[in-house]
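One chain comes next, on its own, written as structure tokens: the form predicted on its own.
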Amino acid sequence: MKNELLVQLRRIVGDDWVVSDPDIMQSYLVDVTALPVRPVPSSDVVVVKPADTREISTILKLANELKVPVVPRGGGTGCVGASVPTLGGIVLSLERLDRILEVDRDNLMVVGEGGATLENLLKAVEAADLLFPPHPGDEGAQLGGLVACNAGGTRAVKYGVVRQYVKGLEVVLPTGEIVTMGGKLLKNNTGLDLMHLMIDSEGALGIITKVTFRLYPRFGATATIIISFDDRHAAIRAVPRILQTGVIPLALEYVERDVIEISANHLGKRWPAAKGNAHLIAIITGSNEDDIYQQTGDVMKVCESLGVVDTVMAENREEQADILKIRSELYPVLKPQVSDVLDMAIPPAQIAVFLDMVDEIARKYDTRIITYGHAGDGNLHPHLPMELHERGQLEAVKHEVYNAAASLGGVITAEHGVGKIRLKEVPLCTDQKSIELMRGIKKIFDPNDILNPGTAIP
């Protein structure tokens, strides 16, 4: 069957775009999931690199007919194993669909192919003096992957996650049909909203080949503030109070001193806050400098009433970039010592309670669980240390941390997704009927279960 499949795939895309050499394929079989929990990829796969939507359609029709699994492959920047092919079949790379097709200034929209990178999207949009607000992290991520994973990141407080920006999609269904959903529209109540089913489907319902995103005008000025407290509960109490002033920061992050200094020291930089153990990092945006000073004054006034011990305001680009660099490099710096990085969302006002619960779990297992994250939207990232994996305690600790989040009304993932490594935890925060409905939707879109099987849906 594999030889016959190779012949037909080469006929569709050309000999140069079918890769069956195991050594060449290795980078297509993994993502950035922490090694102890990363799924083991199948060696019985072939990588195919179609040039356009038509070729993808033909490949999926063939795979559906032969009942061969297909795993869509973007930039490989996911961290829950969604793009790791665990069954024999086809890895379908979108890397050749890499064009930014249009930046429409009049409609404030950008159109790009599914394999175009976030880096190239940002360059095209900024060249037009416009803004694509979301920034989930790695700019090597591809547009189709951003949509399929509903990427989040630090800027979600003010502008929301990727879902809020998707206005149109071109999708190839598992059965090979090409469908268009939405367009350059701000309102659309025509029928059931199939487009939003595709967002966060993690490559299980269709392959996204073209995306239309909404854009915004660029902000006129920015400032970054580090707000320091001695106590985490005081820091977290400040979060809703800041938002209640009407100031909605672009980002509102929480991190503890000893953790952020690990990253600063690694980068050879100095963390600018000299006091306090619990820090909020707020990025304020406005139309001009006067607007920025007004907003930062309102934020500082609120924090003074809650026991703030220090505030540091970075105004020039270099200072702001240093603070963001230190925060952004936390996971890469910590990753070699981490067996899994979690991604739960809880009600923002419960963050300090959750952190105390995590500390209690860590004491029970005689370890340290470093946790930081997006305070403004309640999305936290506990880092489970490698020693838990080495002791055989990783799954037990993970389950307790997830249960802690669920007990506070939280969910197991806010932006990373379920992928292939979080499937068994979904019932902690999702009722059985909802899971049955998800399975039913999958069956309608993908009757032979060929597209990314074993991903996202328990």
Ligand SMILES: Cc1cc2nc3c(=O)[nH]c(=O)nc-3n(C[C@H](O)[C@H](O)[C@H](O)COP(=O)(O)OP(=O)(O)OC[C@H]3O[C@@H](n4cnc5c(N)ncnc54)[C@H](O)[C@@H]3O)c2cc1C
Second form
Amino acid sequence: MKNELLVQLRRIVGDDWVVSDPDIMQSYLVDVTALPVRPVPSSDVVVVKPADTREISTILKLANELKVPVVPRGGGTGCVGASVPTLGGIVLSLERLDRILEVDRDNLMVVGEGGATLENLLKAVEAADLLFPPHPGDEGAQLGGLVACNAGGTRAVKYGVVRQYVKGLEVVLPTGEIVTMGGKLLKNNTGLDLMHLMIDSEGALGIITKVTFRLYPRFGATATIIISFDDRHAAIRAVPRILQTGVIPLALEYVERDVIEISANHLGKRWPAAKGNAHLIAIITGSNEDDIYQQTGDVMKVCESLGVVDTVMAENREEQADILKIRSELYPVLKPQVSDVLDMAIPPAQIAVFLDMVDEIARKYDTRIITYGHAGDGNLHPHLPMELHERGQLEAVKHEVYNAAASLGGVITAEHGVGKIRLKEVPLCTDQKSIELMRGIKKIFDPNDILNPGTAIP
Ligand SMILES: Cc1cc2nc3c(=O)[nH]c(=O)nc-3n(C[C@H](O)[C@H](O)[C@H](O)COP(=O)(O)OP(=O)(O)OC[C@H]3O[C@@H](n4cnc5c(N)ncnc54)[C@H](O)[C@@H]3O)c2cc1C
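What I would like now is the form predicted in complex with the ligand, since the data block earlier showed the form predicted on its own; can you produce it?
Entire complex below, previous chain first.
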């Protein structure tokens, strides 16, 4: 890193907030992407921690003038290498912009700085007896990161993804100008919607310094049911039928017995469903207990006509927590044996067909591809085992799985994003003209390609 640039950065943010010691910097150079596919960071990097929007604007003006790459850094919980700095330049950490500024009960909105964590947002919102519905699994993610990745999570069936909650943004453009988009508004048709371009832009169009999210009232009661079937086709056939009853579960997850029992055994717990191989986990929310009983009754009635072999309803908080713990521990338990976790979106009614195709690919390569995911919104996570990486077959298998999804009208990423590791597969499910339009938009926002180059846009 050139000395002159370091001097200027120190002048902008103060000596204490420029980190160039390689040991201290290490944790800023990685995210949670599986090791075999994680991009290799550049060693010619400096980490800068500005205090506010104005300092960020000054840094970007400088970087744009000198044509130095800048990678915005949130909580580092991304899964596709998007925040890994692969070129020499600046890692711009938002960690000091960490305040929740306001919970506005009357307008049902919360306003926070780009570097505030999801954990602190949830605390502030719950203290006001309100609900921020999206819940991607790691509460260390920051508000700017949630927006830049359009994070999803298990609750998307009922409540949608982060995009549905973003109402206003403050953004610093790669050229340094500060722009305000939207506000505490539920309707806004003023010109082209630039705010929605920022959502899912993976740090390639601007740095998000302030976010306004919409809030909802909290739900009064919840129930968790495991609905078991003998085979996956019967289980997946039940998904649209459940949704057609008018009951929209908070979460509707799909797991298979031999997979979920790996997690249960690891935790020293018992998977409560004794029968069946294919399980739907439905979390039902409602305004009170009666509402819950009515909804779960409707779900069970429809499943009875579809070959259900067992239904287990968690009776109390501990039993509900146990089921969710076993489900959420699956990925950490499997991670050491996994070389890449894919993130397909499939039309929900095609999930069982896709799972059969993945099994066929696994047979061809003499391996096992564990797949589970969010059945209610068609988002599945095939786990490609480490042995494929060791045998040099990872890319070939990945390509076949992507093609299988694309042949069913699916896409290569539902919620994790393209980042730096999925760029070359984007054309499998995106036409050339759309890619050209994306490149044109990037050029308008970032004429010198300084902001997170080589990310999100092929
Ligand atoms: C255990 C675990 C469970 C997860 N579960 C889910 C899940 O269920 N659903 C889901 O969707 N994701 C999930 N994730 C992924 C991750 O939490 C989300 O993608 C999250 O939105 C990333 O936020 P972050 O602040 O950590 O961003 P980072 O990882 O720091 O960065 C991700 C991208 O956002 C950009 N960025 C970060 N902050 C800003 C900013 N202020 N302005 C502009 N760009 C910015 C970065 O440049 C990078 O391109 C999970 C991750 C983990 C570790």
